[in-house]
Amino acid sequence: MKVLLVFAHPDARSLNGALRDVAVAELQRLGHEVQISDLYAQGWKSAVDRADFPALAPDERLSPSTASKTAYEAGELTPDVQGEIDRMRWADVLILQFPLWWFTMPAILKGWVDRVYACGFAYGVGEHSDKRWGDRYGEGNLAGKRAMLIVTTGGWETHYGARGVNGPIDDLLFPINHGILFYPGYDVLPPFVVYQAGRLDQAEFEARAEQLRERMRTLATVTPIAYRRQNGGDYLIPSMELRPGLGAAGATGFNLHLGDEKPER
């Protein structure tokens, strides 16, 4: 397989850096091809602005989605953005790796998404009618590929449990897993989360490293999160509400968008 790992930590000597090296080494040992987008090392530009659209007339109002679509279709995206799109098209698997900062991804990684997810590539794709509402949520240009998160966080696992004060980790990661990865078509694998990131001793690190190696060994076989496909009949179009009667008894919030199949851990 071909694997793209997008890495978002400012220090390669960090726990994240060590975990990245473990994952890459195991993937290469298995014979997979790996490319790394190290956003801090690349000096990735995070903000979407007029510099992203050099063909835009100076007196023209900047509508990012419109400008993005125009540039994408004309082949006029900036080289850094086009390079990442080419990598995404190349890869069978996308891995986003980052520390959980203030309950989400670091700004540099969000900026990668903002700029690389061009209109016409990651969104704004497909027919919009009374039968379909675009190719998204399980369909799109990235359908047939797999994606997953490698995440570290300083809190305890119980802090992110069903009754934990920080909220369930699956809920915190839902906007990324469902809204960033599933939206353009990826089959989303359960995340690999390392808790108490600043407190691991060597033995605990080795245990987590072996668990990560096992996840890399099962990239092609682990069951994806069973998100409901938008155009699969579960949602009313165009309101995009879940059909009455669907969803487990008592299910609310994000869990409504899960089917009956339970993901592996």
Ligand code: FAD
Contents of the next structure:
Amino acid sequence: MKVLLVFAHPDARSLNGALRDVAVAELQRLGHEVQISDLYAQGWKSAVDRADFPALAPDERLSPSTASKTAYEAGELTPDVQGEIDRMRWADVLILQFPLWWFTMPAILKGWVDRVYACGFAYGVGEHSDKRWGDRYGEGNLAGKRAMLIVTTGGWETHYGARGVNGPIDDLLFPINHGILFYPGYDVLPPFVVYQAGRLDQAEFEARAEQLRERMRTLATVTPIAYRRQNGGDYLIPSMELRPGLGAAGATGFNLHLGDEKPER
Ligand code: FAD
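Here we have the form predicted on its own; I need the corresponding form predicted together with this ligand.
Then the entire complex follows, led off by the chain already shown.
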């Protein structure tokens, strides 16, 4: 398989850097091809602004999604953005790796998503009418590929448990897993989370490293999170609400968008 790992930590000598090296070494040992987008090392520009759309007239209002669609269709995206899109098309598997910062991804990685997820490529795909709301949530240009997160947290596993004060980790990662990965079509694998990352001793590091190697070995076979497909019949169109009768009685929130299959851990 071909694997793209997008890495968002400012120092390669960090725990994240060490885990990245473990993952890449295992993937290569298995014969997979790996490319790394090391966002800090690349000096990734995070903010969407006029510099992204050089063809835009100086006096023209910048509508980011319109400008993105125009540039994508004309083949006029900036070389850094186009290069990342080419890598995403090349890869069978996308891995986003980052330390949890303020309950989400570091800004540089959010900026990668904002700029690389061009209109027409990652969103705004397919028929939009009163009968169909585009190809998204399980369909789209990245359908058939797999994606997963590697995340480290300062907080303990219990802090992110069902009754933990930080909120459940699956809820915190839902906007990334469902909104950023499932949206353009990826099958989303359960995340690999290293909790209490600031206090790992060597033995704990080795244990986490071995668990990560195992996740790399099962990339092609692990069952994806069973998000409901938008166009699979579970949602009303155009309200995009889950049909009455689906989901557990009284359930609300993110879990509604899980089907009956349970992901492996
Ligand atoms: P490092 O600091 O590089 O390493 C951590 C420890 O891992 C080291 O001290 C060492 O013991 C061990 N280690 C590192 N490398 C190795 C190696 N090669 N072999 C063996 N052991 C090693 N946490 C939360 O839970 N929720 C938040 O919302 C949150 N917000 C944050 C916001 C900011 C701005 C910052 C800076 C931190 C935040 N944190 C939060 C904590 C953050 O998630 C952790 O600091 C981070 O996950 C640790 O990863 P790291 O790669 O930076 O670790």
